[in-house]
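Here's a solo chain for you in structure tokens, the form predicted on its own.
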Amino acid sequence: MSRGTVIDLCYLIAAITFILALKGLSSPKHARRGTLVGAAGMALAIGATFFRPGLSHIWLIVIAMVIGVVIAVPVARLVKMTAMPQLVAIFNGVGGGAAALVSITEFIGTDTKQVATYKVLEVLLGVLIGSVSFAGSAIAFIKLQELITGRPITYPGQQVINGIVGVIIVALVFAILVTSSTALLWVLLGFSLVLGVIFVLPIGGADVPVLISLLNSFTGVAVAASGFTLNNNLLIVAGTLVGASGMLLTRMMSSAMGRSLPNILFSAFGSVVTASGATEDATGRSVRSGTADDIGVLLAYSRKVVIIPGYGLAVAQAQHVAKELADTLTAKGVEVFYAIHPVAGRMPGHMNVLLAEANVPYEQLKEMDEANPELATADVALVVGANDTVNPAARNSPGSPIYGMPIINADQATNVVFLKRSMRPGFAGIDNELLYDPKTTLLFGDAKDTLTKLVAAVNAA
């Protein structure tokens, strides 16, 4: 068996592991194993690549890999769970930027007049899509890190400017295909980076999970384009898998929000804040607050409690205490499970990752469609840091910005308990009618501290 055949066989095995990894990642129960399988396949692929005929600059490649490991491992191990969305965004951007650099290097090092037009187009697509992913992911990181406002940033004539930039990019692609000009390639790179920035600026915090998924898909497509450029079948397969799965996830999350993808990308959702943040609404209704001791007794004598986590749980790093509360209730004979909304948090699967870190049993994690039928039989819906994803306005108010978005039906439980820092609205910037419902009790304060008090109160009940 020749060396080339062995390398191709290794690539085939690696491609199979990538597919198995995606399958594993489809369930929280198997996600860890799926990640390890994918990592093993990538290690095999990297090792096989070192034996490719004609590979040069091996020591530079090794040095670059060492630098990458030195940076990535500490960052990945030390990052807080609240900062995981930022990490995903920046790592995704690095992937897109790397794909763009590969395409640029290939363009510069090749006599493009001597190759087929479609090969040059592959290179240009790698530059375009990779640069958009890089710049867009960088802005997403900055928004998530709160270095700039997380709300949509809009300005007059925004869509017109976007359209003009798009037209210029298309014109540059055709011009480069005709002239093979390296100077125009750098201009294309610049406009592609600009497009990535202006594409992401109008997208608000509530839509960032969908944005991250879409940018991940862009990076996959850019990597696949690099694979065609380098005649590397593994890059083609891996990039296509990432691109396709990212786009499917984007569509699923759009459906979970009850909005189309164009609406998410271009409507500047969340740019207008209509909530007052007061404990009393315009009609004179006021919220009802309680004490941890009272709620502890309510929880201890319930038959079924549903915990509905949101981004506030991540901010407070309260996942471990939430599990402790669930374990305490379970020990008292109370049925407990977690209702997970697809877009709760700031990245796809954020709540699943957070609760898995606390070793919450997978059987207690129920997705929205599975959880909702059980809310009507729940004695208590305990909302920890969620807001828009339980807002009945999405179901009952046709004029609401979130109308049509599927929600966790917390309002159908016999009692609703909200753990909130304040009356500030969610990402949508609107009041939550559920807060003023007579069966709703609010516990104000840091979620971790409040949950700790609830654990003590349940034990004392």
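Because the structure is predicted, anything quoted here is derived from the model rather than measured. For the two forms, the rigid core is made up of the largest set of C-alpha atoms that agree within 1.5 Å on superposition. Numbering follows the first chain given and starts at 1. Compared with the form predicted together with the partner chain:
- Comparing the forms between these two forms on their rigid core, the Cα displacement of Asn372 stays under 2 Å.
- After superposing the rigid core, the Cα of Asn233 is displaced by 2 Å or more between these two forms.
- With the core held fixed between these two forms, Thr49 has its Cα displaced by at least 2 Å.
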Contents of the next structure:
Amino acid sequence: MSRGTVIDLCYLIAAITFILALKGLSSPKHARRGTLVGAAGMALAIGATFFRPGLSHIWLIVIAMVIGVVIAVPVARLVKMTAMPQLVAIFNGVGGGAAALVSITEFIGTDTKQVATYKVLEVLLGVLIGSVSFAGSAIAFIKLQELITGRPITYPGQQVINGIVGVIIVALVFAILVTSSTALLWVLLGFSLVLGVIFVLPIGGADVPVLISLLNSFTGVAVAASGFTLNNNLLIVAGTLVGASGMLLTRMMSSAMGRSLPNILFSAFGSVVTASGATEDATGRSVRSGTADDIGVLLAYSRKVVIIPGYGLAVAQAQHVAKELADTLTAKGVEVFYAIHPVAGRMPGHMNVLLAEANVPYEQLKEMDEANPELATADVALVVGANDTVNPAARNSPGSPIYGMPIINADQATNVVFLKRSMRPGFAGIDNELLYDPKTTLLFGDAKDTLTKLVAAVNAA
Amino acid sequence: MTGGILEYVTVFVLAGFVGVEVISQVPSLLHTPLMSGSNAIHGVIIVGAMIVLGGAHTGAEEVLGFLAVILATLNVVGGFVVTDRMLEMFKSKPGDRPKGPGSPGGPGSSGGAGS
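Having seen the form predicted on its own, could you now give me the structure of the form predicted together with the partner chain?
The next block holds the full complex; its first chain is the one shown before.
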């Protein structure tokens, strides 16, 4: 066997491990092993590449890798769980950037006048999709990190400008196909980055998780395009796996929100109109806030309590205290479970990860469809740092931007308790009429503090 | 050459079907780790980055390839470490669980101070 064949076999094994890794993620039991198998496959692929005939600059490669490792490991290890969505966004973005760079480098390294048109097209797709993913992920990161507002950013003529940029890009692609001009390729790179930015700016708040999933899928496609350029099956297989699965995940997430993907991407969710509506509501009505002792008694003498966690729980790192409260109530004979909205927090499954960290038993975690029938018979719906996912406007007011999104029916419980930091609206920027409902009690404060007080109050009751 | 491209297109199409099949069985509980895991897997672009840097002839190619290897390394290493950290939390025995990296540390640092 030639050396090239051995390397190709290693690539084949790596491709299989990637499939196994994704398959392993289908059960909590095998997920971790699956990831380790995938990482081993990745290591094999990287190791095999070092033995590629004619590979030069080995020291440069090693140095670049060391730099990458030195940056990535501390960042990935030290960032808090609440910032995980940002982290996934940024690691996704650099992957897209790498794919774009690989395609560019291959383009300027070959005599493009000599190659078939479809080869050039592959390069252009890699550059275009990779850099859209890179710039888009960067903006998503900035939004999630709240360096700029999470609200949709709109400006006059937005659709027109987006359209013009799109047309310019199509024109550039054709121009490069005809002329094989490297200078135009750089122009295309610039416009692709701009497209990534303006594509993400109008997408706001609650839709960012869907966006990250979509950009993840884009990066997969960009990697596959680079694979075509380099005639490398491993890149094609892995990139396509991620592209296809990411698309599916994106669709599952948007259907969980009761909206189509185009609607999420192009409707500038929760913009100006809603903001004015919110202030009107906030001034006109009053809310009832209670003390921890009152609520503790209410909880202790309930039969069934449903805890509805949201991003506020994640921010306050309150998952352990939430479990403590649930355990205390269970010890008093109260039936407790958690109702998890599919997009609670800032990523799908965000709440599951946090509550699993606190060792909450799986049986106590109920998905929205399973939890909703139970809420009508619940004595208390305890909403911990959630807002949009329990907003009845999604059911009742057709004018609301979240109208049609499935929600957890907290309003059907006999009593509703909100643990909130302030009256500020949720991430989607929409006011919640449930806060003004007479059966609702609010307890203001950091979720961890208020939950700790509630545990004490329940024990005392 | 035409035979070549068809071969790759075949691989592409089949891999697409495999991707959909494999993912359709993932419970929503694991959606976040899945997104992170597939994020790590597209880090395989590092192989492409090594190939272009390893075949670079000019200074421009070296610089671009070098940057590509750094970015791809960030993607691979960061992707796998983050996924592993998430999955670490699914261990169910209460006693021996290492302290989740998210749990210590002061509340409300730069991580996510919004509502």
